[in-house]
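One chain comes next, on its own, written out as structure tokens in the form predicted on its own.
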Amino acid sequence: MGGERGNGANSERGRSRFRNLWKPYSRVPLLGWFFGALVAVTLERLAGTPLAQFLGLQKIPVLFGFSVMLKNPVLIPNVILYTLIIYGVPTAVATRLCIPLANGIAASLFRFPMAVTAAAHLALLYAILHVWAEISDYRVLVLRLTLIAVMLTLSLNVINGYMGEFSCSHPGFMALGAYCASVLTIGLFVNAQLLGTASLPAALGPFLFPVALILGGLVASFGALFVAIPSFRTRGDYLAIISLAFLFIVKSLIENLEFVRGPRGLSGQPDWADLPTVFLWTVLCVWSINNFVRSTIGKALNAVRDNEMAADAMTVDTRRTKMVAFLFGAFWAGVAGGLFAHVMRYVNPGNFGIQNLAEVLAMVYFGGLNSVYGSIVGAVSISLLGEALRPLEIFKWIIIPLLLILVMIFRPTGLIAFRDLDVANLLKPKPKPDGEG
């Protein structure tokens, strides 16, 4: 008995000295937390080498040293040893010795207009996702392909969140809009043997590129009236089946089409998908997305999902809520293929099969259903888990899976469900309360 009082006190007492380490943080706001970001990227940038060299390491690990203990456990304390020294402490201390001027900028930054307050918190993000993937060229081409992944799963959410729907149907939307971006490129501004010699000068690409990227997100949005129409007209899992049914229908087009390769694959893209086009194009989905949930639209969305006899009922127009719904989400995964063709400068109809649609379920599923923050979290985590676990090839399709099963058992509705994004609460100041000193 008292062995059992003696380990229940220490651990009482290691609860109280974690709180009282954990208080001065409980107030830095966003910019605090941006800002001791931006000291550990920089930090990485002109010392990450050198450190590594003495470490043991042969250069700057580029996901944290996760593919590097995999590959050789020996250096598990040596990628650890670094990671606290350049993210851990320079986080900490930089936000700790900031709060006080991070609350009065914030303070400051909220007296204008909500969009200015925004666009500061984004340009400095920018600048932290903007250091750390100078490193390398892998840290880009992950860090895009990312937030092209966050968009996919706000997207599907959208319709298997906030719609409660089931559908299958993204890789096919997603591989019309790459395909239309791609055609559109290359046609017009590429000497190729798709279209022959270029209509246009190439000049004017990066300044048309948008174009094309939203006619891909149309003629997504317009292949979705194939699965919505018949879909909606009935009821129970009548969209999985047939969503799937058009993935199928779409890929089998695209493989019989000489006219963009067919399964020989489309290449010869334009790089003009870089990283601050990529994070542009997000930041307005997240934006877009989030406004639309919130919207009058998106609580009749909600209405329909929990009851749609009721919501009937209630006058809500419950057929074309989920038809908006639904080509609203198809659109962003057109815009996301146009995006991710342009980024990989190359497609090929098995980039959209049953695989990427698994992926893109589970981001969904794994962060949260009818959460935006939960579709930001789902997203990254799974994307950098699955390049972090690349090295052990299929096994990493062994433990992404068992992980899924874990969070589907004890937290069914995903990590962080039924969230919305509160932009002014995330961006306002956190000064103390009252009667602190």
Given for the second form:
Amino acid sequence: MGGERGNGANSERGRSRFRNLWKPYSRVPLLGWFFGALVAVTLERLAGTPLAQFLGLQKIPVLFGFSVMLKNPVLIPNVILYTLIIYGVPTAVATRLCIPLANGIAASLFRFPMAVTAAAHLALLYAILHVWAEISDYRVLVLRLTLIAVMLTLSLNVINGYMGEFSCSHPGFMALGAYCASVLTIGLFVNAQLLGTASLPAALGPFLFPVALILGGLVASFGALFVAIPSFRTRGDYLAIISLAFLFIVKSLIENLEFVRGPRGLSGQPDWADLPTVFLWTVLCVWSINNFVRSTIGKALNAVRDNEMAADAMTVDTRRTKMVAFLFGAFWAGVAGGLFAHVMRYVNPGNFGIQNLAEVLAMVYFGGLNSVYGSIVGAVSISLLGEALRPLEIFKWIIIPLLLILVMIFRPTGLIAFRDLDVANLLKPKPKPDGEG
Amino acid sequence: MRTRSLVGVFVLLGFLTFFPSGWVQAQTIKIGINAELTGDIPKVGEGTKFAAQMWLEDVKAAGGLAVGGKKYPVELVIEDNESKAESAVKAATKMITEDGVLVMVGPQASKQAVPAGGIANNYKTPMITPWSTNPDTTKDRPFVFRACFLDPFQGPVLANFITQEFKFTKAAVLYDVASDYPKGLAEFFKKAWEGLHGPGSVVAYESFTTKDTDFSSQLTKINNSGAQVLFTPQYYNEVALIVQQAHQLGWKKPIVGSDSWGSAETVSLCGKDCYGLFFSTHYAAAGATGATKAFIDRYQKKHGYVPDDVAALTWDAMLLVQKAIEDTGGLTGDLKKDRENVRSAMGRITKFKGITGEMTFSGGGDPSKCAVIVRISDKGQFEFYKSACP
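I've shown you the form predicted on its own. Could you give me the structure of the form predicted in complex with the partner chain?
Following is the full complex, with the preceding chain placed first.
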């Protein structure tokens, strides 16, 4: 499109034309981008396979063609062309064409209560994800695990970012939630021997699944009490060590519990954590954590982080604040653990170890402390990057840490740190600025 | 001008929508390798990859895989599962739904193989794990097979061997309570031993936790219990510590181990203390003959070290896959049907002569095969002593 070749005046003209091309996009509301993305994924659904074959790719490249490009570098131009034709151009064109329409709809949606507006946007977002993922079961799986990673990262950000403690017990909370939810669902619906009661009819399952998840979250919260209480007296490194100890306690507790089959692990969870369920829980998690950190207690949390003594002097109940934040973060980690167990349909104490901790911490610090945006960006980018670079085998473990180091050098608090997620601002229509006609 | 290029794009897209789907390609057989190439146990993944690539060389040298009188080219789809359960599941889903593999080999460790087996079974794709011993991997999963014997078999084999060889009646067990494999095997051994010699004949049943390095309190108890033999189904690094500490504490009676001893590291860490001890395993590298020797020599020449049991079992798994594909009598080209045919062909395999012994699948996914009792020679080599069959 934009002619960037040439020299002198020509290149100047090219640049200004490019700026003119980009200008209208500053007026696109979120809804407009959603429209554009929906067009792109629908197009892939309709014309993806023939186009991929036309370009010499055997199938639609699943994750934007990373694995194809890494395994067969000759196909790089084809993959890029595919990505442009399917995602780039249609999104740009459709978004550009429906700016007035999108702004109109966004404006009329904006007159409804915020809940309705948000729900409409979320429905559209889900539609995009659904159409995109329907191409392949692999996409569905990656998407589900990525959404769970978002939940985990956000819940850890409450403690490590907003409260400023360095907690290492997150995989422990996750394990508690995973095991509790699994014991309930397996015991009640699959294998009567586990709990010693008769199996319930399977039809009840999907209704009781949220209950199992919430109970898993509550058990994780209860476990968090054991970290929260010592956290009144210790900070920094000491708390990190206490929480690390908690992680090991949980792990060896499960390893020694014959009731949940110890180190052999628990398998056979019913397949209830499908894409809509995981999406819904992620939305709930983002919504509640966003509200939590924007509430008075969230601000109190920041005060505790910046100076605990000053906060105490300013009538912040530091004990209560820390306690609530810990239990709240642990609750969502437990729910995410329960979902994880039902996506994998197998849990093993070995799944919840130091490696898992390192991954979640990397997502939090990569994305940005003290920011809901940052957590989402961190979780999604590290998950997708990890998946896309897997064909590189050992080099992947060099590239991703290197990226982390670079981020830490140039943005020490993460990519998008200390930014509020203001839903109203995000969803509002963007009519023409006053200066222009 | 912009409009014109837009029109161009749409015309192109419209053309593509009606483009007849694809060219006819020569049908290749794809075999997925889901291996632990990075993470906790990279050596296991390396052995898997090397053995699979050696197999591929053979097939390529033969001009492809002959099925039903037609030669098909073979391609390996190697995916790294990072020794993580979720990556194993992702890799399995990817190779089954995206790459369209006919059969999947691996993952090796049970932590990965159990969830990946669930995926393979859901998509009705045959999977064979060379090394996973957890019963859950194949339980109630008609599409999942394994190439190794199971702990419920190995436990009794060892109990019988000790009884016949030494005529002992009192045994002690020392195992890692936090690790899946030693714990299971210790339980099966105890059950078998008590079945032979009556309840209470396991006079000491002591445990420790992964990464413990001091076993003196457990070993003192075992010393005082009057046991005639110590059974310890541990991995090589712990074996060295346990054996050396036992000897320091005055234990002079035999110590017997299981297939987890079968690593070259066992002897290099343990030294002379381990000479003369027995353990059960899948194959004995020293003094091997025939195909087993050929495999070991070739592997050693190419990669510079004696292959351990993972590589040998992977080799057998690849040959099992080859035999199952050949036994189908011809590929239909419909992946779903072919997978089903390969599965039923694999379930029918009897008396398959692998380098780790003769295997027969009788219905389920677990082979009945012989175990080998190995003696660590005075030169530190693993010598074939006798074989024990079900």
